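Here you get one chain, nothing else, as structure tokens; it is the form predicted on its own.
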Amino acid sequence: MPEAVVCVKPIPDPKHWDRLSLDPKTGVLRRGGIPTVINPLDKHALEIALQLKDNFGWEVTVVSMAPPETTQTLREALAMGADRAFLASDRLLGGADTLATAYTLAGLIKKKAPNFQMILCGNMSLDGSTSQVAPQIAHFLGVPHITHVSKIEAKDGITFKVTMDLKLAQLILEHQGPVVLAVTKEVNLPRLVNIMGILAAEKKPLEVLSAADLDLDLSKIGQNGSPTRVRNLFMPEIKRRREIIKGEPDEVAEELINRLHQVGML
């Protein structure tokens, strides 16, 4: 039976944003204590397993690397449909980049899923926004990969056609085999949650490893196995100037295309 991998990361309640702060030291962002929800990308990327698994018959896996207290936040993946969640949890892996997250990732599937056909991302994380750990992921797999998909058709439940978008243009795919694919919010709308998926997902596997359990180089994990570092964290000061055009209404159309003009918006 074809097995669909998707990446989930939780990542800090954006409700509590302001409570972030950044270690001086190591560069690591301090979250304890903030609650945290499945980055928003990653219920798209879970949508497109769950239709497989639907249509297809294809089984769903939920992978993640995080803090064992975000295992709650994993049975949600598992209450929206999906069968098994793995993650992986230590002290080790704690200040991880992209590459070192993409490693250990990268392990973790081919320890516990290393059938896979598809694993499927979020493009970004919502806490990040860098872009990097699918194609890195793939990387590390030897598996190609296809970043800013907006649209994914399985013909047969094989053969994919898959579309990249490029802002200016469109990049149409056809696939076959083993991929990563990172998924934009234009690919589907995720599945509410429902009181029997909560129910179903308190007796679905949600398996817990550490560094050891996946025989990881441990130069390439946590901090250790990180090349970049956080220099700050800040919010960007935000100014806007509101300003009122009077006259006639052709007169008032004719002075706001200039102003366009004027600042190369037009």
Given for the second form:
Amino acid sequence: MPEAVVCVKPIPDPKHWDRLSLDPKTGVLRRGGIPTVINPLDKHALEIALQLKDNFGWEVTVVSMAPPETTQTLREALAMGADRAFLASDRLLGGADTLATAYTLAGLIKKKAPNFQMILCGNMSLDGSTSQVAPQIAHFLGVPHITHVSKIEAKDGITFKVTMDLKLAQLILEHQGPVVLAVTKEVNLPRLVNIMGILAAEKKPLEVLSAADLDLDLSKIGQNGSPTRVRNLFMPEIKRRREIIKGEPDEVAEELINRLHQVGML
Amino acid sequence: MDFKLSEREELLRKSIAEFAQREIVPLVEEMEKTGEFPRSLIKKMGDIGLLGLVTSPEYGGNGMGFLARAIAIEEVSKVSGAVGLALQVHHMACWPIETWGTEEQKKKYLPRLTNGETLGACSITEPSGGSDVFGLQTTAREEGNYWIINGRKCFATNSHVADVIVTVARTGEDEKGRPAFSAFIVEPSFPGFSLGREEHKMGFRGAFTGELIYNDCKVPKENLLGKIGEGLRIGLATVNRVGRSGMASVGVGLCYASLEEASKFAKERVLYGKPISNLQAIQFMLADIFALAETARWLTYRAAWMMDQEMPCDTEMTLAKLVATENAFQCARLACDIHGGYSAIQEYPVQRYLRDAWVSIPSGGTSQVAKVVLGRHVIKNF
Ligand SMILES: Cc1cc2nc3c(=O)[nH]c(=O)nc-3n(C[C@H](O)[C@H](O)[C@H](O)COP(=O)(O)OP(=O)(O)OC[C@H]3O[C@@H](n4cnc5c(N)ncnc54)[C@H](O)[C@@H]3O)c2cc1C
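Switch over from the form predicted on its own to the form predicted in complex with its partner chain, please.
Now the complete complex, all chains and molecules, led by this one.
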């Protein structure tokens, strides 16, 4: 059966982002015990794979690179209906930028799902928002990619009509063969996890792999293998300003309009 | 002792919370207005697995058990106490059928009750007897291949949606001359059955509460549940173990709903130039709500866990029910206090929590009756 691979990223639950803060010295994100959830767009990606499973009997494999305590988020993907999950988890992988992440995920896919027909990703992760990983995975695996996917029609399970939504224009593409797709939230409404799924997920394979298990080039993984670094991370300060414009009503009105023009409000 | 919920239970909480947000929240306003249970929800509750929590897989359930049920009802009740009530009483029909039913009864009724085709009801209370079970007047007599039931039940949750009703009626006297009762499985399509009034309640609006009327109602002989004379045991065990733990979980859900709304409002409401959450008087109320909610939750989880371990737990169930429903009311009261005048306005859900919590107190047995049970326990054991 054809196999779909879904890349899933555990992120701090966006519902609790008001509890996030930055360490002013190190610039490291303080998570403050916020629960981890599947990056919301990744659930839309998983839904596509699960529909291919329901309609055409595909197999669905979930892959992720994350700390070991995030297995629960992968279990959730299994509970939604995926068949198996692989988690690359290793201290050596920590601090990876998008390129090192994509290299690692591509290595995991080569090792565990080399015959994939489709790799599905969210168009971006809500916590990183780079949108780089999916195209980079495609690069490492030598397959084409389509991003901003807002619609997929799986005609016969072989040829796919894919809509790429560029906001100003829509591109409709027809595709056959192995491909990486990065989807937007418009693509579908992900199914809910049901209780039978939770019970079934406990019996499904979930394997945690180390860097060594994946035959990776150690110079390309983790922080050391990352060509980019975050120089500074800061919360923009949004301050209210108050200014009192004095004068005759006509003058004040004119001055106000000028000022509003200056700051681009009019 | 291990207070950590398993990965399974955590995932269950998360998925039921998502279900509640997606499928129940949009219905609440209409339920408040009409007082009617949204029938479209039954199938969805079946699909997600809520209806089969205490039913074995061989009869279509998932058998996740009572702790899982406590978590699920809590999450549902956080967004709608009414749906929490309807769901918990539904389990009060499933459980006695699986526990005392014949193989034929289980095969006939349980799959329908778990797959989302219909809800169940468990109707014991009568105008002449809520707390006083020996005051029940409804009778059943054998006639040919039927039991003929006569009488009137009131306060039946799910009255106007349920297609499977577990009920109790007098079938004679025991050796001491006290009334003896038997339990039956009734379908609304049986001749002589009719629906009576539908109550208009101040709380749990959107869960049906109504009368069931048996007027020479012909119940096939094979629908006797358990043995003749076992009805009170079946009824009381169901109320104690399923009904009380279920109401406790509804209470816990309401406690946490109040906690979340109170905290949110306190952080948003600005007075004297600062959020009122900066005022210690408000923090004290939030601390009180938190303490009440946690107490309710852990007593409820303990009782449910004991049920899963097949330990005797009637006392713990009664304690959990008493504390959780009374605490739900206190939590809602405090949340309303924090809201000031806004607590009176329907856009703010705290007034609904207050109404639901109030109605939760007599449901499944009044607090006084719970204290009678607990008082007896204390005198005997301490
Ligand atoms: C929303 C809702 C849903 C319900 N759903 C169901 C259902 O699905 N199925 C069902 O069978 N029933 C149901 N009930 C009925 C519920 O179980 C009864 O209301 C409850 O048992 C109390 O009975 P009562 O209303 O007749 O009050 P009564 O028994 O008349 O009580 C009146 C007062 O006397 C007190 N009292 C009674 N006996 C004693 C005693 N021995 N010592 C001290 N005080 C005492 C009570 O605490 C109360 O203060 C529901 C009730 C409500 C409100």
